[in-house]
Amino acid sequence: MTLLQLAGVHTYIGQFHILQGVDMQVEQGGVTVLLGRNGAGKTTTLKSIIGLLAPARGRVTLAGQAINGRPAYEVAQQGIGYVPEDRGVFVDLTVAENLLLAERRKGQLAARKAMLLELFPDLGRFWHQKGGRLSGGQQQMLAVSRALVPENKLLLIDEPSKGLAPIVVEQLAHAFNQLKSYTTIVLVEQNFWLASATGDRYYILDDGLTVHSGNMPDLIRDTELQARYLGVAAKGRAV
C-alpha cells in the first residue's frame, strides 16, 4: 500500500526554488531513504511533507488525501511525526515531561511507555533528568521517542547521526530497524553505514530533483552511483 507519495513538487524558501520537481513513493512500512548532497533539498522535502513550508507546485498526498499546503498542525494530526536535524528538545523540561507533551489524547504516554523504554533503555535511567543534561545521543533517543508517543503511521527524521558517536549511531540502527514494526520512516541521513543499515528503499535528490530511487542492497552494490550523487568512498564513508 502506498502511504506517502509526491509528484512533481516545487518548493521555494524565499526567492530560491529549492525543490524543482521531488518524486517519491512510500509504501507502508519499512524506511525509506532519502539522500544527496548538503543542499540537494532533503530537508527542505521533509519540510513540504509536514507543512513547515508550502509547495508552490506539485502534490503531497497521505494515504490517498492531499495535504499539501495545509498548516503543520493538521498535516501532524493525519498521523505524521517529524523529527527535525537539530531535534527540538526542551532543554528545560525532563525527559517524562517533553514526552507528556507529546501526548494528542490523554494516557498515551503511559500506552507506549514500555515500547519506548525497550528500544531506548536510556532514557528509563534518565526518566526524570532535564533534557538539557542528556548527550547528544540521549537528546537524539529522546526526539525521536517523542514522534513515536502518539501512534503516528510516518515518521519524517531529519539526520539523526549528525555529530553523533559511532556506537550511538549502532544504537539508532537498531533501534529504526526494530521500529519497522510499528510504523512507516522517511529517513534523512549523510551517513551510508546508517542509511544502508537500516534502508528498504531509497530516493536520491540531486539540486532539488529526484534523479534515481530503487531497493537499498542495489544502491549498496553500485559503488559507482554512490560515488556520482553521494561522495561515497569505497569503504562506504563519505567523503
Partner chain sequence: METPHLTFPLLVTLLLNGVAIGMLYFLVAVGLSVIFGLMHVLNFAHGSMSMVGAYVGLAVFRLFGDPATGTAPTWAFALAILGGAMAGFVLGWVTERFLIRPLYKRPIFLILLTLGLILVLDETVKLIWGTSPQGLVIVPGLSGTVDVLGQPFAVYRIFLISFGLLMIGLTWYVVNKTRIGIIIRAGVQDSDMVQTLGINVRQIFTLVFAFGAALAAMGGIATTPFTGVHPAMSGDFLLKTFIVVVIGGFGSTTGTALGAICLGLTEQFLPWFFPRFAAVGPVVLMAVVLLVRPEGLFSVSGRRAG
Given for the second form:
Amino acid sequence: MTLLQLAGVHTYIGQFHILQGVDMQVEQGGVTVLLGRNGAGKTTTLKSIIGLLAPARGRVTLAGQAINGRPAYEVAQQGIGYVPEDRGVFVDLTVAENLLLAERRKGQLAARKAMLLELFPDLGRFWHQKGGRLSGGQQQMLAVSRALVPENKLLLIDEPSKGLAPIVVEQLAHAFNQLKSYTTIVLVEQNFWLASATGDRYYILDDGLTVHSGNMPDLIRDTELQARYLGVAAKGRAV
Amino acid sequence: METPHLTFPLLVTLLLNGVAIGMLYFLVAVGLSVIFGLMHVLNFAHGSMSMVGAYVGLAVFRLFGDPATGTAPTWAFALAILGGAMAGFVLGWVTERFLIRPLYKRPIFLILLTLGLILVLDETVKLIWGTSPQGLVIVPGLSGTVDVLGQPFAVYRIFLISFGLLMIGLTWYVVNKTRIGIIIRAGVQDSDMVQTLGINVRQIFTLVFAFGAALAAMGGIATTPFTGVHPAMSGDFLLKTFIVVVIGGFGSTTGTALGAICLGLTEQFLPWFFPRFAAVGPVVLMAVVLLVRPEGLFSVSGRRAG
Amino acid sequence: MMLKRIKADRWIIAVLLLLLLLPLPKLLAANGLIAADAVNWPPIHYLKRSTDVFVWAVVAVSYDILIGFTGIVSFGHSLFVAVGAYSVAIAVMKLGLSPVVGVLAAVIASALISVVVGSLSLRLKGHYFAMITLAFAEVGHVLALKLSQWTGGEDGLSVRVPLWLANRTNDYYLGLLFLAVIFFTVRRITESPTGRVLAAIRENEHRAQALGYDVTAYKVGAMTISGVIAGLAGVAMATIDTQFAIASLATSGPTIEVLLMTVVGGVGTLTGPVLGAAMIRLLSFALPGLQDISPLFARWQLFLGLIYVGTVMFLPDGIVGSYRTRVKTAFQRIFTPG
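Same protein, the form predicted together with the partner chain this time rather than the form predicted alone?
And the full complex, kicking off with our chain again.
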C-alpha cells in the first residue's frame, strides 16, 4: 500500500526554485533513503512534506489524503514524526520534557517509555538532564525517540549521522532496522554506509528533481550510478 | 544638598519599597518579555495596554465607590484588578489574532504596527476619559501604615509584595510545571520545531499575548493607589518595561522578576547617591546592559528561557 | 542624460515651481515692489505651516537614509533634531553668538553625537538596536531637562532671531531652499557607489560583509550623514520654524511621527517621506480645527494612529512605493509577451 506520495512538487525558498517537480512514492513499511548531493533538495523535500515549507505546485498525499499546504502541526497530527538535520532538541527542556512535548494524548510517553529505553538505553541515564547537556549522539537518540512517542505512521529523518562517531552511527542503524516492523521511515542520508545498511528502497535527487529510484541492493551494486549522483560520499563505503 | 543619614531602619524601608515597586514592574513587564522571547514581537503598545487596564480598572472601582471621597471597599479593588485584567486579555487577544498574526513574516512592520497601536490606544483612552489625571484610587482596607523597625510602612506595599510574589509564583508554575509552559519554553527556542510535533503554536501565541496583556493590565491597575491614573502612564510603563526586560533578559520569567526588583531597588536607592541624575540612572543602566551583556544580567548560558 | 533626469523629475520640478511662485506677492511686497497693504495673500499661517512642513520633510528624508536605504530602525532620531535646535539656541541666547556660529556648532555636535551613538549602538541588531537608540534619546531628553541653566529646562529656549529671519516670507523661501538642497543631495548620495553599498547592506548584511565592506563603518557613516541633516533640520526649527528648542523634541514621540511620515509616503523613495511629512503635518494642523464638528477631532492623533495601522496592514509600500510598483507592473503587463 502506498503511504506517502509526492507528485510534481515544486517548492521555492524566497526567490530560489529549489524543488522543480519531485515525484516520490513510499510504500508502507521499511526504510526509503533519499540520496543526492548537497543542495539537491533533500531537506527541502522533507520540509515540504511536513509542512514547514508550502509547495507552490504539486500534491503531497499521506494514505491517500492531500496534506500539502496544510500547516505543519496539522500534518504532524496525521501521523508524521520529523527529526530535522539540527535534531531540534530543546536545550532548556529536560529529556523527559522534550519527550512529553511530543505527546498527542496524555499517557503516550508512559506507554512508550520501556520501548524507547530498550532502543536507546542511554536515555534513561539522562532522563532529567537538560537537552543542551547531551552529546550530539545522545541528542540524536532523543530526537528519534521524540518522533516515536506518538503513534506515527511515518518518520522523516534528516541526516541523522551528521557529525556523529561511527559507533553511534552503528547504533542508529540498529535502531532503524528494529523500527522497520513498527513504522515507515524516509531517511535523508549522505553517509552511504548507513543508507545501505538500513535502506530498502532509494530515491536520488539532483537539482530539485527525482532522477533515479529503485531497490537499495541494486544501487549498492551500481557503482557507476553512485559516482554520478552521489559523488565523494558514495566512496565512503565503510565508516 | 542635605541628605538624611542612611540608617538601618531606613535602609530596610527602602529595600522593601524597592521590592514592592519591583513587583509592579514584574507584572507589567513579564508579558512583553515572554512575548518577545516566543514570537520575536517587540510590543511597543505594551505600556498602553497596561494603561487601558488601569483605566478600565478605575471605571470598575468607581462603579462601587463613593464618588465624593474616591474610596471603595476592598472587594471593589479586587474586582477592579479582575476587570482590568479582563480588558487587557481581550485587547491582547484581538491584537495578536487580527493585527499581529498577518505580519509575522515582516518584523519591521510589526514594530510599526505596535507603534501605531500606541497612538490608537492612548488617544482612545483620552477620548473616553479625558486628558487630566484621574486622582488617586483609595482603598481604605489597604491604606494606612504599619511599623517596620520604627519606620512607617504602607500596608498597600505589603499587599503589593504579597500579590506580586503570588503572581511570580503562578507564572513560574505555569512556565515550569505545565504542558503550556513546556510549549512556551520550547517555542522560545524554535517554534517551527514545536509545530512539527503536532502542536498549534499559533494558538499558544494568541494565548500568551492575551495573558501577557492581562498581567500588564493588572500591573497598571495595581499602580493606581500610588500614582493615580493619567495618560502619561503608557509611556512610563513602556520605558520601565524595556529597562526591566533588558536587565533580566528577554524570554525569561525568572530574569524578568529579578530585573524588576533590580529596577525597583535602583529607583529607591539612586536618589540617595545621585539626587540630580536619579531620573536618568535606570536608562543608562539599560544602555550599559545592552552594550555589555545584551542577553541580560541574569541569564546563565546566554540562553533565555525558564 | 540631463534631459532624461529632468523628464523623470518633472513632477518634483513642477511642485517646486508652484511652491516658489505661491508666496510671490508677499515677497514683492516685502521688497517694496508693490504696496504692502495691497497684499494679504498668501495668509501668514500658510507660510508658517509650509515652512514647518519643509523642515519636517527634511527630517523625514534624513530618516529615510536610515530606514529606507540602510535598513536601520532608530528610535532616537529626533535626538539629533533636538541637538541642532539646542546648539543654535544656546549659541544665540546663552552665549550671544551669531546664528551662523550656532549652525556650525549644530553640525559639529550632531556629527559627534551620531558617531558616538552610532558606533556604540550599531553593534547591536534589530530590536536591541531599536531599544538602545530609545535609551540614548531618553538620556538626551533627561539631560535637556536637567541642565536647565543651559537649556531652560521644561520651558525650553525661545530663540530671538535677527530681523530678516523674523519675516515669514523669508523663512518660507529659506525652508524651501533647505529642503530642495537636502533632497537632491541625499538623492545624489543614495545613487552614488556609497549608496549602493548601503543598499547591499540593507538587502543582506552578511553578503556585504563577505564582499569585504566594513558594514559597521558604512552604517555609522549613514547614521552620521542622517544625524547631521537632522541636526540641520533642528537648526531650521529653532530659527525659521517654531524658533524654539524644547526637550520633548528628543523623546521618541517626534521620531515615531517621522517614522509615520516615512512609512505612509513610502520607505526608500525620498519623495514619499516628503509627501508623508506634508500629509501628516497638514493633518495635524487641520484636524484639531474640526473640533467644532465633533469632539472626536480633539483627539486627532487617533487618526494618525489609524493611518499608521492601516498603512502597515494594507499599504506596506506607502503611497509613493505602491504607486511605483503599480506603474511597474502595468508596464510589465504591457510588455510581457503572451
